[in-house]
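This document starts with one chain, in the form predicted together with a further copy of the same chain, laid out as structure tokens.
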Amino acid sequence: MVTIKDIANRLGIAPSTVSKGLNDASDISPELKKLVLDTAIEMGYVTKRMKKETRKRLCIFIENMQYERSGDFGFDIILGFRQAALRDNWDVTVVPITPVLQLRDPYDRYMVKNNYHGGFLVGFALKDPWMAQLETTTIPTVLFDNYIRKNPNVAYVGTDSFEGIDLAIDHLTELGHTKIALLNGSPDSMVTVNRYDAYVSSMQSHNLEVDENLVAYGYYVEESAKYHLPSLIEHGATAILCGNDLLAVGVIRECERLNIKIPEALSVVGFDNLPIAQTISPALTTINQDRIDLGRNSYAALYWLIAKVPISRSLLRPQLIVRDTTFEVNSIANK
């Protein structure tokens, strides 16, 4: 175990500076600190505090959405992990963070900094300073929908994109449709490989042919889908799935403007069930990950990867919600 002694050896310096640094006194400089900070991570040094600390401290970073108010999408995220921590009686921040927050001090510093034992990460991008960082982190890290290689102390949570692609993929088929695509978002994030993958393994297991000119990659926002559907479209589709309901909700409006009569012309599924799935006209078919219980089974995770159990992938059954934007194909090509 890495003392105190080790980590002043290491920097030849006093153990009573190493202490200091330690513990953020005020009677030494900002850069010795984080060097001395820096080392004691590298070499897992694991403060007293921490070591004594049966009530564990958490943080849950969130980034790129709502979550204050009930209905914002990290709302119920944070609300069941919450709910699942106080079995254990765990504490939790909310902290908001930025890249440029994120700048100021790399991931472990923070976390050794202000004792926390466990962080989950909620609505990074993969380009996110920290999000590097994670690939050697020693602090058990929980991401949502984001997965980081090989890290025993990074888990990765989300909902099972092979169930929900295949759920909608059953239901488009039980509605006639053999001319599916795939309208993706961008091909650097993790859920959009799972999702590809999940497309071509549930096709092929309901016997229909993939045909590559029925893939398309956009980016997870509305004002992508424009771009790709008049090639999906022209390539045969009566069915797309889309990478997520901003995606949908984009093939929607477009189709309104190209006057293509939805769901009679062409049936539209999109993936998380936000609240614009329910309110836009027609409402989305989709598919709903629990927030509530992302949440509760991010803390679960979490848990388990301070007690060194290296889960790397826990994920959640989704549902298929039907509402009017997907149904029986139209066997009159219509356009």
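Having seen the form predicted together with a further copy of the same chain, I'd like the form predicted alone now, please.
What follows is just the one chain, with no partners and no other molecules.
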């Protein structure tokens, strides 16, 4: 086990100075504090406060996602995580994060400085500064819908996109659709890449052509739909599979503006099963991912990482929820 004296010997300074650096004392320079902390991290040192079972701390970092109100995508994920963590007497802090903060404070240093035993990262993009740092982190860390290869300290939690997309395309092909478009989110997101790969795989398994003219990338927000809908319809789409429910809601509202009838003229499928999927008219056919269970599963993965069990991926099974935005192609032709 690494001690303060080991760190002092590595740096050639007094153990008392190392102790000051680890405890954020005011009588040493910020540069020396940084050096002490970075060296401690590199050597695998654990502070006394982190060892205390009476003060067990976890942090949820959230970016690019709404989470503060019931109905927000991140709200139930955080709720499920906290519910599970509370049973094991963990303190859970939620920290909204930005790329600026990530550049200012490397991930491991931030975790050690704030005495967190583990982190749960939600809504991060592939290009975020911390994502590269997670390749070598020694801090137990769980990522929602992101994956780091070859680091036993980092796990990926999500819903099985391949099974979810396949359920949607099963449903649409049973209704006679062959021109199925994909309206996806930002290509900087790993879940976007996964859902595209799942779409290609499922289309091929159903012996359907993958037409790149029927694939569009925007952002996971309602407003993106209006920029891509005309092109997808122009290229013959009779059904649009959306990367999340907000994009699907955008399609429904843009179709209403353009006087395109759903589902008679166009079938629409979402992904998430947000509360708005039930309240919008027509009610949205979608793939359900249980966000409370996602939060609980994320805590479970982090628990085992802290216990030195090298979790890699933990995926929930999705469920198809059929509502009013999907329709038989033959029924359209007979009208």
